[in-house]
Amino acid sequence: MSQQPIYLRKQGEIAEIVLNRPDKLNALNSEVWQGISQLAIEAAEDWEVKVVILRGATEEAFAAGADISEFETVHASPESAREYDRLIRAAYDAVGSLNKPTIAMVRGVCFGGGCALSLCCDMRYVDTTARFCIPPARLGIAYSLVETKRLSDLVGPSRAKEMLMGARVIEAHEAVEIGLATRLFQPEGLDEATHAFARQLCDLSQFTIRAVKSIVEEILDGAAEETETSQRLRVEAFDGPDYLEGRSAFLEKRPPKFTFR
């Protein structure tokens, strides 16, 4: 295991961004926030990588939130506070805008900024030990509009208010029931199930997968009718190599070998 507080490792076409501060339950300090941005960009630019998994290095936590021990320093002045906010925003944006499928693999504590980071991913695969909480009301701070919207889009405005106002802890089973988590597994099966789905994604059309990401994002931004982007993607699909290969494979009764990157 790397000694770095955050690192990237590749397993074929799957990359893992690993939060690695086990003594702090993977609390997110400035170095880790910056590392998230850098490694997400690295994974996005890596031609071989098709799927990115975010995870904690140990079973106890995905991430316990922002590292409060450095708050006195990062909030020492309005300028340092703005710089810290920019650092966090860059990390969220780098994951949220990543041009490949992202899966947060969540064990144990997933609180505060760690929960917000998991919400930037396309999916959250969790085991029965997972616990979610966003507790700004315990610190007297205002949560950002972008992260509040991500939460509200997933669980609805009423439950988002309940979580944020009440600093309520959501256990794994409820997280799946309300849409906060995508799928639930026993602890011993989480790693294999997550990687099995990642491998499945690797075998499918990357053009289609990226189109899904783009179109769902437009829906979340308010689109209810076809947009310029969705229309363009539909036209490009029928002229692209993946459609031609998918059609030929179907007619020839063989597995397709997609080439789009």
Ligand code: COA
Given for the second form:
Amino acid sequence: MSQQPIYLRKQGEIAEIVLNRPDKLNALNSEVWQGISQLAIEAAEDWEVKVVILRGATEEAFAAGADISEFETVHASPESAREYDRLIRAAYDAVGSLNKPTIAMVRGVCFGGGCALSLCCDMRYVDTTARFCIPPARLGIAYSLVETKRLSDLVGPSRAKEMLMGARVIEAHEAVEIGLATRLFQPEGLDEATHAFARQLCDLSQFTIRAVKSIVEEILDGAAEETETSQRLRVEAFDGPDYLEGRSAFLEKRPPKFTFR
Ligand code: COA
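Could I have the structure of this protein in the form predicted together with coenzyme A (COA), to go alongside the form predicted alone above?
And the full complex, kicking off with our chain again.
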């Protein structure tokens, strides 16, 4: 196993960004925040990669949030605090804006910044050991608007307030029930199920998948009518290789071989 606190593992068209500080429950320190940005950009730019999975290296944790032991240093001055904020923002943005499907594979602890990071992903596949919590109220921290919106968009404003104000721990079953997690598996089945779905995504039209991602993002930003982008995507689809292949494959009763990247 790699000794790096974060690394990228490629398996053909699927890339895994692995958080690897097991003795600290993958608490996210500056090096890891920076690594998240770098590796998300690397995966975005890698032509071969179609799906990105974020995960912890071991079974105990996805991530226990920002590394609290760094707080004294990173918040030593307003400038260093702003710099630290920028580092974290860049990591969330790099994952959130990745133009490929992203799946957070969550086992064990998924707290604070770890939870926020999982919410930057398109889906959260979890096992029964997963525990979510966002505890700013325990630390006296003001939680950022962007991350509050992501949470609120998923679980609704009332549950978001309950989680943030009460620092409640949400167990895996409840997480699925309230829409915080996407799908629940037994611990021994999580890895295979996540990769099986990732492989399924790899075989489908990447044009359609990217269009879905971009259109849902526009909806979350407030769009309720067709936008310039959604209209353009609908027109471009009919001129693109995937539509031609999808239609031909259906008529010829064979599986499609999509080529759009
Ligand atoms: N920052 C730094 N170190 C952390 C950490 C964090 N966010 N979360 C856990 N760790 C470290 C612990 O200090 C401990 O290290 P040590 O063995 O050198 O003392 C190790 O990880 C294991 O954590 P421990 O608390 O012993 O595990 P636990 O199973 O008893 O409890 C948690 C798990 C997640 C409930 C608990 O670690 C916790 O509350 N962590 C902080 C979560 C948090 O507030 N995150 C938001 C930060 S903004």
